[in-house]
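One chain follows as structure tokens, the form predicted on its own.
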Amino acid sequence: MTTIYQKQKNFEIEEIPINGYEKVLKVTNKNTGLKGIIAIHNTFLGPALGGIRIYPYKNFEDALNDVLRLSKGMTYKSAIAEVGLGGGKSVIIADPVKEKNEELLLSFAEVIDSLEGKYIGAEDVGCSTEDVMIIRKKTKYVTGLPHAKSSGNPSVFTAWGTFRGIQSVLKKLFNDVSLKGKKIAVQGIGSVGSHLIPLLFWHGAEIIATDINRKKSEEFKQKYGIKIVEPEQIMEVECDVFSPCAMGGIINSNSISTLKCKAIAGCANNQLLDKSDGELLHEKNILFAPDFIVNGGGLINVSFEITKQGYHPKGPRDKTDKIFDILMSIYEIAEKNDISTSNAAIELAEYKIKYGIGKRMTGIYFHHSF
């Protein structure tokens, strides 16, 4: 590892060489107890964007596994929606209900600030758009703030894409994009959850759903008439389609043989623990709506902010709603070629950062800046 920023600022940012990476940064910070991570991924069609997430993980090698799979799927979600941007994210590891705070936030917003718009940063789990006005007091750059010339939260184009990943899936399998009768188990009825699952009960869902936060569950039970189960029984819940909205790496060669559901298609990131587990899930016929894809609503959303023109949701909506159109696309090549539907999206991905589709070719415009 190697310091690259000054010590008298009470930082000490060190470069952790990754193969495949960019640039993946250990940040820390005495003063005001700052412990996080940003890594970069890739940047050849645009500077890198993702989210600011705090959470308490258990170890250092915990949270970079985590923001390394991150910032990975953030490139990959940017290439296959063609957004002119690359893949970043980063982490700070503290609770974000006993530790986050404002001196915290504003200094790593002075690291951020830092890398010149190499790693732009956005909301993310822990981290609300509040969060992120404040983390704005020291950089410009920073998107999906509740600002007059910003996008704000971008979790109901997150939930949308989402609506339009189960419907893919439904047309897949049932040739029709009906959700009238279908049973959906909705996993976190967090800030995408809680809008998807609306979305869901007004198109004629049967939904079961769980969340760690029982007040919650109860409050959706009350309003939609939804059944709630334990969070540990959600993935064996028999269903056409099981949506994963909370953390990552659930689907794994131990969960896939509990799985009795038809289908996935959820905005969690990151679903599959590993790469094989999207054969298995191949081999057992359940399709898989690739997670980089279905949650690219949010990142589309905050795209169109650093546009010259600026930011008006028409435009966002209707690129969100073609993530309908890319599934079922990606279902196609999966098929004609037997493959898993997880390699098929990664596949395309590639191809397109291989041959700079999408590439960015105009500037980025911090417009609550000015």
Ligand code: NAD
Second form
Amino acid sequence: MTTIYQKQKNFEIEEIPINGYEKVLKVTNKNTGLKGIIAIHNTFLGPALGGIRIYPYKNFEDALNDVLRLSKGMTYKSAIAEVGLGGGKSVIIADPVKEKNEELLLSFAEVIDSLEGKYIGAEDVGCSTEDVMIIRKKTKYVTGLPHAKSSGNPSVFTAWGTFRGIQSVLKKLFNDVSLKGKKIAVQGIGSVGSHLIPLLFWHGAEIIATDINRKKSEEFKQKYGIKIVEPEQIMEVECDVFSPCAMGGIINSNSISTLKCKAIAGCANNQLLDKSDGELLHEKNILFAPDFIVNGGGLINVSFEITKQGYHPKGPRDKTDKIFDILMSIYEIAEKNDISTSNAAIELAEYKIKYGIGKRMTGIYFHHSF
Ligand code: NAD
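Hand over the structure of the form predicted together with this ligand; the form predicted on its own is what we had up.
Okay, now the whole complex, with that chain kicking things off.
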């Protein structure tokens, strides 16, 4: 760590130079107990937008690794979706149940505000809409607040994009988008999974699902007649599509050898533990729909909130729908070049960044009136 460039009101803000990242700030405040990091990966296409994650990381290194990984993922996600935004993310190292309070959030808000819009925050794991409303008291650079021109819950849009992602792998495998009789294994019945399952149900899929929250599993078994398996069994289910909708890192050299699916398409962030796992899937002939394309619906939805006219759901609906076409073109690029779909997606994102495709040409408008 190098430069300490601000030391006032008990704030200590240190810039950590990280290769390939525009700005990474370690933020502490002795008064409020704040310990956090803001990572701005890339703002070439527009300001860096990404959630504020509040999580009790074991140590600073874990938090730093997570925020770096997530902010880079946001750059790729934004680039592919052409939303005129860059990639950023922030984390507060705290237990959201025991340690989150107004003073902590307000002190973090002051740091976000000092970046003058280079980083725009949003809700994330451990940070609710109510928390973002508190943060809004000290900075306007936040999205997803409840007001007339706001974008509301992103999960519905993420679920629709995930559904279109599943259709894309079916199209590639069977030359047919129909879900009738197709076996889909869903890991996680949370905000996104609980919207995805009804979509799959109404399109005639045979659904197998799991959640570590047994009440959730029972509820969905009752409601949609789906088959429930134990959490540790879901990846071994023989199926057409495995849809990871819980946590990241689950596709790795160990789990790949147990997979019995033809394709993977789900909303979880950073599903591949390592870049090489994309190659392994390619070798095993399992079609992988890259997660940062599949789960772009939520970001697309938010991007319509910061337009001059404010939010209207039709725009993000139509743009989220295009996730299907983007994925089809990724499969084509991968096939033509005999590379993994994950590498094809990264190459396309980097190409768009390099040539400014989808670069923001308009301002950012915040419609909160608090
Ligand atoms: P969530 O926390 O609401 O739901 C996750 C669900 O997974 C929970 O019900 C949890 O009990 C379950 N779960 C956790 N570990 C599990 C395991 N080992 N096996 C089975 N179930 C398990 O989260 P969400 O908002 O639905 O997001 C799901 C994933 O999608 C996350 O990785 C998130 O980062 C990503 N994502 C979400 C959005 C969005 O709009 N919500 C957008 C982009 C990406």
